[in-house]
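Take a look at this one chain, the form predicted alone, written out in C-alpha cells.
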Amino acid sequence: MIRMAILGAGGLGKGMAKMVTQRPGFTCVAMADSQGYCYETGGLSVDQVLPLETVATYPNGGMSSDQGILELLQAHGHDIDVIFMALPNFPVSFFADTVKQIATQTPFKGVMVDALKRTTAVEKLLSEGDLLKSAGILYITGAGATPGFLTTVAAVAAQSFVEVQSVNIHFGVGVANWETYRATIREDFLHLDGFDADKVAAMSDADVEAELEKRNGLLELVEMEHADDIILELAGICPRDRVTVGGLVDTRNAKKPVSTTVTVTGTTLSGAVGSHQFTVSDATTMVDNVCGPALGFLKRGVELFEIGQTGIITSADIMPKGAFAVESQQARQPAAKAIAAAAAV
C-alpha cells in the first residue's frame, strides 16, 4: 500500500481522504491542518475524519499544534510515501515556503503533488528544484484539475498541429456551500476587478458572504493568472501568452453553471487551422477532477521515484512534449538546467 499524508483538511483535503478509500493501492495514514495533525499506522478512519472541524481532535492519534505539518513529518516522515498538498495558496509564497521547510527540516523522502493554480506560486516552486533533489523528494506541481488534468489534455491535443495558436480553458464549478472551499473561493477573489492580495487578506468571512450576496453567489473569472500557462510553455507546447483560463463559479449550487471545456487551436501540416475541444462531464465534481488526477500523478510519481527520479517536474512533463519552436521564459532562469534534468527520465 502507498501510505499517504494529506496536508490541508478543507474541501479538497477531505475529498481526497474519501477518494483514497475508493482507489486500490493507497491508504491515508495522516492529515494536517492549521490546528494540528493526526496519524494512524493502519490508516485513518474517513468516517471519523469527515465531520471534524480540525484533524487535531481525531480520536485516535490527533495532536494539537500550530506547526502541525512540520511536527507530523518530523515524527512520521519515514512512515509516509506520498503527500497531497491541499493547502491554501495564499499568500503566494506559502507553498514554496512550506515545501522548503519539509525538505530541510523533516526526514520525509518520497513523492509530493499539488493542485496549485497561480503561475507565480509555481514559478517559486520551480526555483527549488535543486533543494528538492538533494532532499530526496520528487515533486509534481500543477497536478489537479487546472492546471493538471486539463493542462495535460491540452498537451496531448496539441500534438495534431505543427503550431499551437491558442489554448483556452473555460471551467464551470458548482459548490453547495462556499465555506467548504473557503480557501479556494478567497483565492478566486484575487482575479476579480477591484481586489488584490491585501484586500482579500483583510476580508472576514462575513465580508466574503456579503460580496457573494452582491453577485448572487456567482464569480465570473476572466484571464486568470493560472499556471497552465507556464506549464504548457515549459512543456514546449506554446508560449504562455497564448494560454487563457477563466470560468464561472457558483458558490450556492452543486450543479455546474457551465460545462468545463479545453479548446486547442492550431495550424495543421497542410496549413489549415483547426481546433480540438474536450468537454468534461457535468456529473463530475471539483473533488473528482482535482483529487482523481492527483492520485494518478502520485502513482506515476512513485514509479519515477523508485527508479531514482527526484527534483521538481510538472504534470505536463510526464505527457508527450511539444516539438514546437517555443522558448520558455523560465528557461532563461538559472534553475532551468536543474528543472530540465529533473524532468528527464
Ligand code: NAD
The other form holds:
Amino acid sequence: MIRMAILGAGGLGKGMAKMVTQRPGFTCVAMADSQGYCYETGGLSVDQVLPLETVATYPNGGMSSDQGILELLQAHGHDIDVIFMALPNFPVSFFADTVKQIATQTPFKGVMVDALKRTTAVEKLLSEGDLLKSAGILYITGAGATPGFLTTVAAVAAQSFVEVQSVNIHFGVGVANWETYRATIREDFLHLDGFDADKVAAMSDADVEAELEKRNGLLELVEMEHADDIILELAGICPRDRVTVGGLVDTRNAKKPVSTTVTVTGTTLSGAVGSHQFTVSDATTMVDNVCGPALGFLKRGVELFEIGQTGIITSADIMPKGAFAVESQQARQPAAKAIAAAAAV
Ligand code: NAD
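Alternate state requested, the form predicted in complex with the named molecule (shown: the form predicted alone):
Next comes the full complex, this chain leading.
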C-alpha cells in the first residue's frame, strides 16, 4: 500500500480522499488543513473525514494547529510515501514556500504532486529543484486537470505534427456551489478584468458571493495565466506563446456549461495543416479530472522514485500510469526494476 497524505481538505482534498477508496494500492493515512491535521496508521476512515469542517476534529488522531502541515510531517513524515497538494495558491509563492519548509524542516522523503494552475507559481517551484533533490523528494508539478490531464493529452496529440502551431485548451466546469471549491473559484477571479491577486486576497466571502451574483454565477475566463504553457514549452512541444487556456465556470450548477476540449493544430509532414481535438466526457467532474490524473502521476512518480529519481519534473515529462485494478496475464518485471536492470547492463 502506498501511504498518502493530502494537504488541504477542501473540495479537491476531500475528493481525493474519496477517490483513493476506489483505487487499489493507495491508502490515505493523513490530511491537513488550516486548522490542524489528522493521522491514522492504518488509514483514515473517509466516511468520518468527509462531514468534518476541519480534519483537526477527526475522532481518532485529530490535532489542532495553525502549523498543521509542518507538525504532521515532522511527527509522521517517515510513515508517509506520497503527498497530494490540494492547497490554495495564495500568494503565488505559497506552494514554493511550503515545499521549502517540508524539504528543510521535516523528515519526509517521497513523491509529491500538485494541481497548481498559474505559470508563475510553477516557475517558482522549478527553481527549488536542487533543494528537493538534496531532501530526497521527487516533486511532480502541474499534475491536475489543466495543467495535467489536458496538457499531457496535448503532448501526445502533438506527435503527429512536424510543427505545432497552437494548443488551445477550453474547459467547462460546473459546481453546485462555490463554497465547496473556494480556492479554485477565488483563483479564477484573478483572470477576470479588473481583478488582481491583492484585490482577490482582500475580498470577503460575501464580496465573492456579490460578484458571482452580478454574473449570474458564471465566470468566463480568457487568456488565462496557466502553466500548461511553460510545461509544454519545457517538454519541447511548442513555445509557450502558442498555448492558450480559457473556459466557462458555472458556480451554481453541477452540470458543465460547455464541454472541455483540447485542440492541437499543427503542420503535417506533407505540409498540410490539421487539428486534433479531444473532448472530455461531460459525465466527469472536476474531482474526476483533477484527482484521477494526480493519482496516476503519483503512481508513476513512485516507480521513478524507487529507481532513484528526485528533484522536480512536470506532468508532461512523464505519462500517467493506470491506478486501476487491471490484472495482466503477461509476466514481467515491475517497470522500475526492469529500467534499473537495463541501466546496470
Ligand atoms: P478549497 O478552498 O476547497 O480547500 C483548500 C483547503 O486548504 C482547505 O481545507 C483549507 O483549510 C486548506 N488550507 C488553506 N491554507 C492552509 C494552510 N496554510 N495549511 C494547511 N491547509 C490550508 O480549495 P479547492 O477548491 O479544493 O482547490 C485546491 C487547489 O486546487 C487550488 O490551488 C486550486 O487552484 C487547485 N485546482 C487545480 C485544478 C487543476 O486542474 N490544475 C483544478 C481545480 C483546482
